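A single chain comes next, written as structure tokens; it is the form predicted on its own.
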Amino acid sequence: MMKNFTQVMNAAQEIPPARVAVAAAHDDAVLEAVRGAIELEIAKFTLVGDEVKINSLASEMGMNLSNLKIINEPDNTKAALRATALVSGGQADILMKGLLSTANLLRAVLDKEVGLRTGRLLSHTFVIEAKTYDRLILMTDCAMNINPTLAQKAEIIRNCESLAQVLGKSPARVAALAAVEVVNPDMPSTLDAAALAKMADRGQFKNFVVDGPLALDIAVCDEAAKHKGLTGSSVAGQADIFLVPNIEVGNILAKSAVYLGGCRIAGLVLGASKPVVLTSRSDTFEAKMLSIALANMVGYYEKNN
């Protein structure tokens, strides 16, 4: 089981580099991630965006673009469509978000002509490295599905399968998070969590163990679970995946991890026909580069399994 991003980067360097199409690549953090990924030989790139801005930024950074293909498209909506078309058309393996809104990118991913539709629910998963925890944490869905239903939560879990596999989490332990660890009819998230746990007991999730409702402290701390009298859980204290009840909880939890906890982070959209790198426009170049590495690993796994 991979415990940190150093192991992820090492593993990504052992497989062939992926072809990445970047939508709206005119951003310094994006270009810094591109440069880092090229130097580590984990990816090759086609940059779609405002060519004048891309060249200007690269010049300021001292970055050589002579070996990169650049498609000039200053309009972000059109850039997203053109980058997505490269992936759906087989000219690239991974789609990456540049300096454009998430909504803009997802509209392209869902486009009926050039999109990456599969019929599955799309969901977003962060991978987080915390200094105080002994493994990488998958946190989902913190960026796309606002208030998922029980059925959608089940799909969000299943979307994590390939990512969990490449990180060595098999079976992956899923904590269906809530404010408490008992079922309370006045708290719908606890009802969903209990239902998901029962579904797992009945074999409805492949390669996952699910328990819930679990409060966050119980999900990551054995002592907290024992203190609260929760015994017999195979997830308590060793959760691999945090399934959040809604986007507000997930968004706040993920950003707290980064800005208050100093955690390293990466982010992918799962459920499309190809991996999609999606981080915040404010995220660091390192977060973007780590996301590229993970996307390469997921794509390689899915191609060969």
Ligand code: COD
Given for the second form:
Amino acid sequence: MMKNFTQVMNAAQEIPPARVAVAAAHDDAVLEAVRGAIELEIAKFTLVGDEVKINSLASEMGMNLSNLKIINEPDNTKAALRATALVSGGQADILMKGLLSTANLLRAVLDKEVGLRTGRLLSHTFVIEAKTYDRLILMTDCAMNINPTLAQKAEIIRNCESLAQVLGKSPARVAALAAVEVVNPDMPSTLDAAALAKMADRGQFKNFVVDGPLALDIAVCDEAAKHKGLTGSSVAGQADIFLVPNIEVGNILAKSAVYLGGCRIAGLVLGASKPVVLTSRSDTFEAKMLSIALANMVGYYEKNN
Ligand code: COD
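Moving on from the form predicted on its own, kindly provide the form predicted in complex with the ligand as a structure.
Next comes the full complex, this chain leading.
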């Protein structure tokens, strides 16, 4: 099982570079990630965006763009659609978000003509590296599905399968997070969590062990579980995946991990026909590069399995 992003970057360098189409590439952190990924030979790029801004940023950064394809499209909505069309048309393997809003990119991914729909639910998963935990944590869905139903939560878990496999998490242990470990009808997330755990017991998830409701301390700390008298959980203390109740919990949890906990982060949309690199506009170039590496690994795995 991969424990950190260093192992992820090493693994990504063992497979062929992916072709990435970047939507709204006129951003210094995006271009920095592009440069890094090219140097490490994990990806090749087509940049869609404001060409004048891309060239001026690249020249300030001393970055050579001569081997990159650039498609001039200063309008962000159109840039998202054109980059997405490159992926659905087979000219690129991965879509990457640049300097545009998440909703803007997701609308292109869901576009009926050029989008990357599969008929399945699409969902977002962050991968977090915390110094205080012995493994990479997947957190989902912190960025796309706003208030998922029970059925959607089940799909959100299943969408993590390829990502969990490439990280060596098989089976992956899912903590359906809530504020408590008991079912409380006044807290709807505990009802869904309990139902998901029962679904897992009855074999409704291949390659996943699910337990819930679990509070976060119990999900990651065996001692906390023992202290609270929770025994017999095969997820407590060793959760690989945090299933969050809704986007607000997820988004705040992921951002607190980064801004207060000093965690490194990567982010992908899963369930589409091809992986989508989706990090926040304020994320570092490193987060974007780690996400490209993971997207390449997921795409490669799905192509070959
Ligand atoms: N998976 C598959 N199909 C979907 C999904 C999904 N997750 N979401 C919507 N669709 C389909 C619908 O079935 C429909 O056919 C079409 O897309 C439009 O559906 P709407 O009207 O619900 O879609 P939008 O455009 O209003 O919203 C879709 C978004 C993903 C943009 C919306 O859910 C959203 O804004 N999510 C939060 C994004 C965000 O702000 N994140 C911030 C944190 S970084």
